[in-house]
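In structure tokens, the next block holds one chain alone, the form predicted on its own.
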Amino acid sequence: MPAARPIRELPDELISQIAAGEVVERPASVLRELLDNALDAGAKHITVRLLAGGVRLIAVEDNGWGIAPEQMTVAIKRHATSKISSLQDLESVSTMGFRGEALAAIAAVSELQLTSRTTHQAHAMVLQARTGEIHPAAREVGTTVQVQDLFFNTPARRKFLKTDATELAHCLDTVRRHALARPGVGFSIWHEGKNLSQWRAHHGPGATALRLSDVLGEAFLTEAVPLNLDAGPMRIHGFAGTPAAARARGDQQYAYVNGRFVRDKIVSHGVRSAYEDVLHGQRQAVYVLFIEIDPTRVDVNVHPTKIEVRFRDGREVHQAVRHAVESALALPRLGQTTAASPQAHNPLPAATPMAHWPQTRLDWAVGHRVTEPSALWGPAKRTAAVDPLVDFPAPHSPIALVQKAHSPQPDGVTNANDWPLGRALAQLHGIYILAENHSGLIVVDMHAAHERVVYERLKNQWEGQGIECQALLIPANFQASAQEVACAESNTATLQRLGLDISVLSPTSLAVRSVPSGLAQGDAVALARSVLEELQANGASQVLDRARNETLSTMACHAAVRANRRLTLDEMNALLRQMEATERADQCNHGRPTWRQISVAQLDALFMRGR
């Protein structure tokens, strides 16, 4: 049996290096903490070079108010900070660093320079952190921080680096990250001497946009529509991609809290779940989402990569990012004549012939204001009138478009291709109306588009009389954890508004007795699994919408109208009046698009045209 080994004190230059472990993971790391230093000093520009993706050399340099030459040597110690002084200004981080941990912790495991020079100097100032050498240096005033042969001296955490391509990657999307934040920062990125990126400062009430289009390219705001939500002490604004432009990976999903680009699982829960009616099979969405609250909410002291954070009210910040995200992807597109371009001077959607329509607009789609953030609780607000230009009647029985020969033309409406889907043409075998409004010809996918209308006149006849349910022949019996059947056990009135009849066997298994009529012909113990699955998460209320949303949606695909069969121009134009006037018409239930538009642009290209 080997001796017992002696307690004692590590020394300080181990320390520093077990410490850097857990800041510094590969030269993006490094990259964070000199940018969040360099935003935290006010600066305006920051020009960031790099050698070998970083490994050999990473150099940040701003033009902020710099590091006195008395405090340098400081900066480098552990522990040490300008920025929080008492336990009550760490519960109240207002800036992006705040550990007084990274320049000692890149120090133990690199070469590190740091040159700076502040107003009061005559010239610059720079310190080598390994030696403690400090000396003259010619620069600007700001400040520059270069971090030479990073993990030189740990060989081992360098052998777990990628290839400089993957790290330069890393290093790109750290930049990114921090421009999508800061619209009025300047950032220039090198590699090996060349210029990578040069995105200029922008100023002013269109400054975001601009920003969004330099970094993430002019077809993300094509395909995005701003959000703006005020909830009590909280505001959400940003930009969500449309289901059109979501992604195979979740790439381009960028969420910041109080200006820090954040991993929280309830922010990407509320975004999911306002996707999750419109998003076809598992694609991503493309968002990206501020989210400003009293810093006194957040816990921001919660992992040493500052990229994880804790709310207060956990809760109330998920629903706000659903309402947020959900009202803003609910108007439909149809006749925004004006897109969200970088161009635009307001953060919210222009007036667009959608406003003179007779029907209701959703005018709570975007910019409202919440007073009591409780009222996210409940459920959405639905305003979207009924045109009477389509009768639907049961949802098992056989649809019926009503014909009506003279449509009313809205105010300010005076030829029939000002409706945003124009006046219909033809149909076109059976599956597709063809419109012609004023920018081209618009086709539209009539079963996904009357599925989705029909979808959503469900939904708001929808008054809580809970979904009809079927009683199963036989029992179906399966094994259940411990906290399945306690679910079951404390949520049988909720499970009953499902449709769901579960019931207790045994401690260790559980019945499903009826589950929803829509969906008698699946799998039951699969579906009261997920439903289980889904009230220990995320409670009862989301479960009962989803799982309505789900009988609905079954219902709606069975009452909509079949392809092959012939409509009449009345009937295709009923059809089109009601898009225009139905919430997420751009999608149907399972977020496949119903509606594109081919301008007159195209087609004169298609045919050569003017060449």
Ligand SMILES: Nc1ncnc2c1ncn2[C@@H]1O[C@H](COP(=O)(O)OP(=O)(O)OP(=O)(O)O)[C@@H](O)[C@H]1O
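Residue numbers count along the first chain shown, from 1. Source: prediction; values computed, not measured. Between two forms, the rigid core is the largest collection of C-alphas that superpose within 1.5 Å. What changes on going to the form predicted together with the named molecule:
Comparing the forms between these two forms, the C-alpha position of Lys159 differs by less than 2 angstroms, with the core used for superposition.
Relative to the superposed core, Leu567 undergoes a Cα shift of 2 Å or more between these two forms. With the core held fixed, Leu210 shows a CA shift below 2 Å between these two forms.
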Given for the second form:
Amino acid sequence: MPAARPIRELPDELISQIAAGEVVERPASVLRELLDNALDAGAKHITVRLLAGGVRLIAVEDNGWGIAPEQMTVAIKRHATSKISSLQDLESVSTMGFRGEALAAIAAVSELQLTSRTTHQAHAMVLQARTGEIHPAAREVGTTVQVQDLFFNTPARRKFLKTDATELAHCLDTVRRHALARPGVGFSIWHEGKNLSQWRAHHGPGATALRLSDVLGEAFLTEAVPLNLDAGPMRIHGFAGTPAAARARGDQQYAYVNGRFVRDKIVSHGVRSAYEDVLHGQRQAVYVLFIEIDPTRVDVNVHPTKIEVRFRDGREVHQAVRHAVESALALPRLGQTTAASPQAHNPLPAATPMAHWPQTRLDWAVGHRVTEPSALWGPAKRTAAVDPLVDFPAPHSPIALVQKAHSPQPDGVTNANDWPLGRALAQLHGIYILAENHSGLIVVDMHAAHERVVYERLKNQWEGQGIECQALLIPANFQASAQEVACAESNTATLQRLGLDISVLSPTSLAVRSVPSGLAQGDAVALARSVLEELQANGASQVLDRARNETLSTMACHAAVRANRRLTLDEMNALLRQMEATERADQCNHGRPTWRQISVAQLDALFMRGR
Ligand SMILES: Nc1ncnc2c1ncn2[C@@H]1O[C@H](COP(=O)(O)OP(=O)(O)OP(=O)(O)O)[C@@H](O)[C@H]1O
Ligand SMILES: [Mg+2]
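Switch from the form predicted on its own to the form predicted together with the named molecule and print that structure.
Okay, now the whole complex, with that chain kicking things off.
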């Protein structure tokens, strides 16, 4: 175990550089400081014991390297630390603590007792902070800090404490924040003699995922995607919840900079903008995001409680965070099966827990070699499939047009099991497409899915060559209000950029002459009307800039295939193949899922097969 460095009092000029201020506000803040200290001392296991929500007692025991007896009185002095010794150190802090203030500040408002032993001592020593008394005690190597009767000598502050239950909740939150960042450290938490949590240490590549599932519950991982981005001096990893996992409150948003939990506007904004396109309304994403950054590029000496940091280059961090989350969300999570129960009232999660993800992926990749499709299809082929001939042909539908460009089975070689979203079987209630893949049944919300496909295509075109447009054979004329006419007249250039050619026929009528290609078979008038409405509401510059995605999304919604439109199997397959090739195809433009997998095992469970 690496030994402790000597604790020294900081020189005055360095003290003056350190963000000053009160750090002890409530039991949870004491706990945060003690956990920081235990982690800095290399602890592999930390036990927290609380009485009365931490107001009566906070005890933190660690198995770190301990404090030498002659250093113990120095440790509780103000401005005494082993962690930095110069201004230069302050510019690249790699420990949780560095101010040399926490123990002194806590000792000033409580009865603090410090028990510690290093590997060089035959026994521990215990120091009473108030009296300075020190005497031998029994203890393994490591440190225990006991903080009793917080604010006993400052009744005014004690009055501000909330109920024990509230203080306990804050304490647990504090332990959770530390535990998420340190899967390699075990944690036990006791309150009033009862064990509340016990998280064992995890090591190796899956450690973070396992700890997340310990602390936040398995459900968190079931609906999350892994993040991984290397961006020069920065590495971002962690997990981001799918849009379906978003919550009304932002209570599962954990951001860390070099292992330290922070509240940072740049980071949270970066995440929010990554969800912009898949999460609507007031829903709050869930995430656990770790930023590892060269310590010289971040100033941790901004706020006395260290909850805020200042990045040397905020833009760089914002971009990296946004990119990390955006690209993780964009990856289609196809080819995974769900582990959920098949109860009908229970919406099925879209994927297996991420911890199993690579294996599932692998299973999927080799699945078609193991199971012959004919064996899977067997009787289903005769009974379940809808005969395409009885469907109404819809050769000019937007999907049919798409299909020409991306024929699903160009050479007849492609095996249906190679398609993550499988082979279309039928349409259900004019709303859902049913498809079969190697793990079971896929159910697709066809409007939602098509809407996303069209939306992504419009966005790509916008960012590339511009939106392709297509002249209508017969212009669509319609009665328009004076405002609509005026709006069309003054926004021709903007409309053209959006792939729309709308000309004025008379003071009360307009004609749509061209629409974005691929959307020609949709309702051109409804499309034109809603774009004009957006233009009136937001103004051209807004529509082209900030509201652009909203406008494209509105257009996609109009163009997307409506409920009750009969699709042929070819059209359904074309849509499935498009979804597979489209980023963010797992959710519609409003953040709802576009498809769900129901595994054969779940179907078997429904019919009690194999029991
Ligand atoms: N659990 C512990 N194990 C080993 N050493 C400890 C422990 N807790 C505190 N120390 C020692 O006591 C010193 C003072 O701790 P204190 O928390 O007051 O300051 P700090 O951690 O250096 O800085 P900060 O005020 O930012 O927390 C530390 O620098 C460290 O050397
Ligand atoms: Mg400290």
